[in-house]
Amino acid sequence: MTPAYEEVIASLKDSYDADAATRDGQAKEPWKLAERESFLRRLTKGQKLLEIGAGTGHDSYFFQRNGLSVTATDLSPEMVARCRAKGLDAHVMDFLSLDFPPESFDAVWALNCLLHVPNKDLPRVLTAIHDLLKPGGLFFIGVYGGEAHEGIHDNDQAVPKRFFSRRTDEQLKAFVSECFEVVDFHPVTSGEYRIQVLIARR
């Protein structure tokens, strides 16, 4: 039976707080770079943005230095404190506790963290993000999918072993469609993996 969202955040919070400094060290693959790039030209300056599953802060202090006003969370208290030392506003929380008020927001952007949480609550994370943007505001979403799969992967490296969903592209699309419009789809292919890019607006 696949778990709620609930049950997994205690083994993702201890698997990104064990992999912070390595995280932190990495650099960003070229297709990070060029989408975030291609997403900051639809914003304008002054605009506030919100990353979710924000990790060590790479881009959100990307977006903060090309003159966004960013507020940055995830549920790593390891990860919240490295986006901190680069002087972001950051805060612990996960994608059911976005304690903010309704329509803070012109833009959100999610990479690589909403394929952590199961098909069954994504609707539940999906309208409380909805619910933080103005309207016309802009949701960005990069996430590795392709194929419908959701459960542990056996060669994942972390530890403790982390919950992946999968998804189609229509799936993916579909589940958008319930509350955004959908304004931009693409795929990108980088090395084994496939992602898949969305821009929805509110």
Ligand SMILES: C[S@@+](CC[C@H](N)C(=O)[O-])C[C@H]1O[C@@H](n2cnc3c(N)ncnc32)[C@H](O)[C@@H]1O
Second form
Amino acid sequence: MTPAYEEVIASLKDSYDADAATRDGQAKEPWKLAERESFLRRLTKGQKLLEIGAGTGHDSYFFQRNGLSVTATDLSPEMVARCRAKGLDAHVMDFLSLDFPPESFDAVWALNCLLHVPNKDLPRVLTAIHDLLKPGGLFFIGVYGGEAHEGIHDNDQAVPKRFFSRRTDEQLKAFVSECFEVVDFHPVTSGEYRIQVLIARR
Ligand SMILES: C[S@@+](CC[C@H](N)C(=O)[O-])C[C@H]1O[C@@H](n2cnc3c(N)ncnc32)[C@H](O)[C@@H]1O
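Same protein, different state: after the form predicted on its own, show the form predicted together with the named molecule.
Every component of the complex follows; first up is the chain already shown.
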């Protein structure tokens, strides 16, 4: 049975708090650099971007350096501390407690974080993101996936082991299409991994 959302995030918080220092020193894979460059080209200097599940803030820092007005959020206080150390406006906020006025942002960037949301909770998370975007605003999602599977990964090295939701392409597009227009979808292969990249418009 899928655990309750609160249970999932309590465990993820501990996992990511413990891993923040290690992750901060890791280099980004080339596909991630290419995708953020490409998303940046869709935006205009001065626009407001919200990053959710920002981790150590490397992407938020990139967008800020390139002229966007950036707000970073993450569940893990240790991750948020690393964002702040990079000079970012960063807040400890879960996907369901994003405390900003409606229509605050021109864009939302969500890389490798929505794969931690159980399918049963994904519609309300997507609705919360939708409400924070201005009409016409863009939403980037990058997640590992391609086949449907939910649960703890037995071979996960993180402590505690993390909950993952992997979705088929059709599942992911169907979830997002409930409240957005899908403007781009493409799979990316990196080593043994398959990543689903989706860009949606409010
Ligand atoms: C795999 S890391 C990715 C970090 C960053 N986006 C990147 O690509 O480097 C996942 C991040 O999502 C955050 N996260 C997971 N579930 C979350 C939730 N419900 N609300 C906010 N952040 C969450 C974790 O704390 C972690 O920092």
